[in-house]
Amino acid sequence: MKFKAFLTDNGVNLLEKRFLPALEKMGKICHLYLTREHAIFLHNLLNGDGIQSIAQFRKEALFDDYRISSQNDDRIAFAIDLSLLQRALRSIIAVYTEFSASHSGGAGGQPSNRLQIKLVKKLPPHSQQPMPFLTFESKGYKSAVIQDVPISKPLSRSDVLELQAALDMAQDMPRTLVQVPDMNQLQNFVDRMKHVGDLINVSISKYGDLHLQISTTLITLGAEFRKLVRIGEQADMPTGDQNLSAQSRTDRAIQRGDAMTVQVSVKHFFKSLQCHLVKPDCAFYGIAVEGVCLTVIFQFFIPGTRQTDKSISLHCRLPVLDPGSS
């Protein structure tokens, strides 16, 4: 199997400044899944434990001259330590930037240096067994700088098929999604709530309401975001419910089938909010069919427009306690 590409300046910025810092908050180890058209970072899709996150990039969003081949339909997947990946990328970028600033060559004065990424097998020091690495190489006029990131043995054909099946299943969207316009406000609230209890109840209605609540034997804390932008199945709140308390409105909506509620870990909920580091333009929350998970979808716009940038996608799936009980 072979993989080789050149990182674009936009790709360097997306990974180093935005996505790798956020994804590392989800978990130190993830799978990197490379196909003919996409590079995908995946957390917890094979083991089912913890929060799942899926960051998908079209190859053009990150790379130039993208080449991949394998006997598994040109698909390659392996586990990688995100902290090591981030450290190696920052190190090679520092050299790359310094070289590019002081040297230029070719037409138009463009830097002759390019940042290459590829899969290699090398013999580590004091080892007799070649090991796989994801390697960054910055080639200058007279020298080359190399950073190697150790990776797992690439997944077998059956494991790649299992990963692809899990990825396909994770694309199922909730029937109703509500848009949270201010991630900072939500994050500040959850930051305070995480000191109260370990579990948070999340309710989402077809009316465009998002209701959060943490309860202990001594205290109950809640927050409500109302009349949010909705996508998917929608309904109008009955007039008689307008002046009820948030809890009463939510209970009635659930009884009518106009809302769903799930209980998730505060730790997982807070982790998902760390995705603000990728600088999304907005976020949507929804509860999957039969309450199997809480889904958070982050949306990105093409710079300077309100059009969705379809070359980048990120969403998280938070495991719930006792799905379907509500």
Given for the second form:
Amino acid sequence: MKFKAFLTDNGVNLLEKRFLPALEKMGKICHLYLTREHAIFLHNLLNGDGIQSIAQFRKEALFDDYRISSQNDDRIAFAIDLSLLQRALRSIIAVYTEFSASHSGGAGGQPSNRLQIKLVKKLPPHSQQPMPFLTFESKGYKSAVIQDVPISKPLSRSDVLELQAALDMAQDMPRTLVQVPDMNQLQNFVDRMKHVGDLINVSISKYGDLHLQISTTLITLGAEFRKLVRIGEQADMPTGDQNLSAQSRTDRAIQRGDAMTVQVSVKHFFKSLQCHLVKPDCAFYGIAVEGVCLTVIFQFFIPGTRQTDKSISLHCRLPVLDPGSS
Amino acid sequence: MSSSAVEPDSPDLVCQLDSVQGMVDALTSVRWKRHQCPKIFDDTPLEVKLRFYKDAVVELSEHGIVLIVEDTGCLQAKVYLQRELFVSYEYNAQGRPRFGVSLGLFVDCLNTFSVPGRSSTIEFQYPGPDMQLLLKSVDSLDACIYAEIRTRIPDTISWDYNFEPAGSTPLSFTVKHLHKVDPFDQVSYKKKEKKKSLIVDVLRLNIAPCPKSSALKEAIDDLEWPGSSIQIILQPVPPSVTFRGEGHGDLQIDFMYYVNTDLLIAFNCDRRVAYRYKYKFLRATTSNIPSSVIKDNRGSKLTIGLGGMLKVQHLVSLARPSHPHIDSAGYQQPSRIAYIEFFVKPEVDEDTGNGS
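Alternate state requested, the form predicted together with its partner chain (shown: the form predicted on its own):
Let us now look at the entire complex, which starts with that chain.
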């Protein structure tokens, strides 16, 4: 089982500034799943109850000179602590950029400094048992810096198969997706909203409406966003519904089969909004077929264009607490 | 001729406010105990929840809205939101409708309507079809926030906080929140610590100036150290206010009127008075002053009334965030201010030295 690659500057930037801070909010521990073509960060795919998040990078998005081999179809997966990974990466970047900066003015030589990442087994101090690590290495001008991030034992063949199966399962697309108008503002709003209750009802209609509501015996607090950009199945709102209250408009749309409602944990919903730390270009919410989960899909554009960057993808699946009415 | 019976369906009050943050600030300053509003669990029985949320009484009238909060019959706070603060105010009730509402829930809910950097207009309606308090945002057609808060039949106010002046001249002083810092003559601290058999005298001449905090709040926060009961002494010669705490140590904080007129901007006292107040109640009067009030720096006025009843007044600006120049120009619109008053009963104490 071998893995060795060099992190590109773009890859360093993507991980350190954008993805690791966001993924850490999903949960401290995640699986890193490496295949011949992809590196994938996975949260809660093997244990059912938390929010699932799937951040997938094509190898070119992060690495060059990417080499992987294993007896399991060149697939390796292990659990890793994201905060340790982030700290290791930060410290190594500090050395790396310092060295690069001191050499950038040089006489056009090939930058010899590169940031290597590899899987190793080492004997930790005071231990007889070799342990697996993900190691970062950067050779400086006078010194080399090595950061070892402890990882779990690589997953067994059957666990990797299970992980792959869960990943395949998590690719279903909701029939209708609505675009979040202002991620920051919505996050701010839900942050305040979460003080009044623990469960939130999320309704999404084919008319492009997103309706959020927390309802307890003491208070009902809701927000309705209308005429949002839609992807997938669409319908026009019947004219009579324009002047109704948000609640009755949603109820009628559900009766007509034009909308679905699911109940999720406010905490999960807030976490899904925190994903905007990855600086996506847009975000879409949708309810999976038969209301099995609430899905949020983030879209990334190739810089300077409006074309989707297919080498990066991120989506989350929020477990539904009550099947609701659909 | 015109009677409310003509329109039996019209609610008691429909009003709109364009400074939600100002209202959040005003109500936050009387929300002195966070644990009055624990998190709601859906499986908590309703009666238990209602006991948790036993906190504020709201009274509606043609003049505006008053919110009253009480604590164990010794502390009462009132927030006055006059009708002039509202963009529109349609009052249709006879008498003065009152209802009970969870203050914590109400503030948390209102806070949801206040989006930073944007003035948001909110509409209140009472009662809704099931006696709820209804709120909704009205400034955007394609995004709407709404809330329905359950109300209760209010508790009776346990004692009457009739505040009466203590004599012909009022006994009062006004403390500016922020002031120029002079390291030597501002506030004097005398601290005596009892350590085993030794008595250590510590004299501290100044508090570290904290630009975000208020002088009064800092002084009261510092008094936490000596103990549960604080004596406030006003005396005409030399004109000064003394806060004295005695417990496992003594701490005395003096505000001298003539020494720094930037700190005490007003002082009225014709005879020496001294009363004791429970520390936790005194602290409640300043512990939640929002930073906007401190920045506005209108000062807080403390008055001692008949029998030692202490009144603490704060002013909260409800100006729209889009017009900050109003304050910087020194022009303060009187109609955009919410008044907050705290009343604290003194401790029963024979040895107060207030004459006979």
